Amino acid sequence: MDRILIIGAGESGTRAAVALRESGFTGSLTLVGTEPHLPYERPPLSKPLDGAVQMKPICGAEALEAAGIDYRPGISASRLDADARSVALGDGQTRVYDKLLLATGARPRQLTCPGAERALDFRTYADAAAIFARAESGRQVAIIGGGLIGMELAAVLRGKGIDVSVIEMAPKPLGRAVPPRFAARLHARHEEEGVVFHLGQGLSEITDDAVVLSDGSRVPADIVVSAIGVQPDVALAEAAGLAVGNGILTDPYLRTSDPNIYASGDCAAVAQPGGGHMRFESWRNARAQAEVAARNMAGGKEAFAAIPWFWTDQYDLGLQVAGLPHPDHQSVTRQLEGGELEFYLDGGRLVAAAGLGLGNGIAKDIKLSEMLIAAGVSPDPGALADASVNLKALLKSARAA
């Protein structure tokens, strides 16, 4: 095996290319990306500095060249022929491979109401640059979608003195991924900062100066941003006959239904020990999957087993969630100075933890909670609730046991 091709130059694809070299792969390595820039990280897009959108490179041009990674920017993949082990590219070339990694990521879901074309997406550097270039003090912005991305953007825009309205079909924002107690606190904080919410509302139309809701009311808007989530980009894989569902289906080793093709990042739906497949949508999981896929393409056999994790910063508050909290889990809260933790037990075993606090104040506790989850411990709920009981001591005891 001396030819590896990676389609997708986001976090997962780029990290996989670097990891392949680090694992000792010395063959031909090509990284193909649709955007014209060097590979960059997406989280900083919602956090402009001095009004300018940040482009934080994952890997510089010199580092790519030094690693012998043939980076092909601004090129899409138009067709995958799994039998011939080849990919036709948008520049007219066809690349053959021995192993292929699909790191095609996800695409923004599209609005379907009249005037939907007036709404701006918020996914790429170009999207962010367009939004912040137009967003000036005195402007009115309507954000459609009260999930993590929409709420992060709302916080940044309010910090710039811009009037913000959030329109959400659900009865409350942040309902899908954030534990209810923390979602409620973030919602309240946004209202304190002046964000106006229109909840439980569908869309009727987007006009030049407003969003018309399903009840006929109008939300004035100079700029409309669509933040209704993403869907995995499976078009290339599906057309090639690979197994897909809510993502490109892989086994625990990130192999697709074709043993020479792997998938990682937002496009991958990974087989779970209890059955079914799961997509892990976060920066850290994209990176972790990239490293596992790289080692396996280079000849290893390592199952992906990372604990789901994500974070969000809104105003001066930081939220982190590790594991998969569920309403049926027993919950235990711990009050901290300037923050709060919530632990989730399933049959007595710690399976998830979440924290909300000032700045990065709860990060250490969440990291220790992750380690407790990975250790499979069944801690005393009273000890979890008692802030005087050190989580590091609990971990040490668990490891000793």
Contents of the next structure:
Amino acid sequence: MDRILIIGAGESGTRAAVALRESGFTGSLTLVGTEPHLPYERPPLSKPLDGAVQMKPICGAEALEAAGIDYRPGISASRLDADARSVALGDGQTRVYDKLLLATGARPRQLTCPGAERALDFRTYADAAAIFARAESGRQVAIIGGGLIGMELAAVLRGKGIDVSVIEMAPKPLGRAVPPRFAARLHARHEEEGVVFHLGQGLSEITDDAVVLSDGSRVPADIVVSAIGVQPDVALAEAAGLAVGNGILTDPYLRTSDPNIYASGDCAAVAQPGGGHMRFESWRNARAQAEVAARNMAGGKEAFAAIPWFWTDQYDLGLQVAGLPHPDHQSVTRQLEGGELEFYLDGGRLVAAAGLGLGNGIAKDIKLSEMLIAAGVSPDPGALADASVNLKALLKSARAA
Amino acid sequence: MSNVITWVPACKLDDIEQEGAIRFDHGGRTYAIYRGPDDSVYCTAGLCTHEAIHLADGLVMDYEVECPKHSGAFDYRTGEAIRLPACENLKTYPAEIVDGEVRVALG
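Which structure goes with the form predicted in complex with the partner chain, now that we have seen the form predicted on its own?
Okay, now the whole complex, with that chain kicking things off.
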């Protein structure tokens, strides 16, 4: 086996390329991406510095070259032929592979109301540049979608003195990924900061100067941003006959229904021990799956078992969530100076934890919680609630047991 | 370059949790001061070399500090980057304890 091809040069595809070299793979390695830039990090896109969008490359051109990674920017993959083990690329070339990694990511869901073409997406560097080039004080921005991306953008724009409205179909913002306790706190903070919410509202039209809601009311806006979530980019896989669902389906080793093809990152729906497949959209997941896929493509057999984890920064608050909190879990709250933690127990066992605090104030505790979750412990809820009980001590006693 | 070390008083040893770190700002710069599991003290540049995140907010385990955002990690005794995405080493500075007070040489 000496030819590996990676389709998608975001966080996952790029990390996989480097990780393949770290795993000792010495054959030819091609990384193909549709965007024209060097591979770059997406989290900084919502955090402009001095008004300018940050372009933070994951690695420089020299580093790619030094690692022997043939990086092909600005090229899409048009057809995958799994039997011939080849991919036709937008530049007219056809690449033959021994192993293929699909790291095609996800693309923004599109609005369907009249005037939808007036809304800007917020996913790529070009998207962010278009938004921040226009977003200046005195403007009115309407954000469609009160999820993590929409709310992060709202916080950044309020920081620039821009009027912000958030329009959300659900009765509350942040309902999908954030535990209700912290979603409510962030919602309240946004209201204090002057964000105007239109909840439980669909869209009937986007005009030049307003968003018209389903109840007929008009939200004035000279910039409209659509942040209604993403859908996994499965087109190439699906057309090639690979098994797809909400993502490209893989086994626990990140192998798709074709044994020579792997998938990682936002596009991959990974088989779970309890049945079903799960797809995660986060920076860390993109990297962690890339590393496992790379090691497996290089000959390993490692099941992907990382605990889901993400963060979001809004105003001076930082939220981190480890594991998958569920309303059926028993929740235990711990008050901290300048923050709050919530632990989630399933049949006594710690399965998830979340925290909201100033800056990165809760980061240490969430990291320790993640280690406690991984250790499979069933801590005393009283100890979890008691801020004087050091989580590191709990972890050490669990490890000693 | 002078051979004379200028020590700057930073904090009391008791201000730092064992196996912990605190942020220390001095002269317009930010540092992190660590107390190891054996109560020895160390000082590094305060910000992760991957993105400008304060390392003192990160978890300290043994002689390792982990960035609170991206999980890059460093050996704070040597400043060595030991886990991606951190790949550039941290600058380190001498630190010592005198009568329960921690002082650092930032020159």
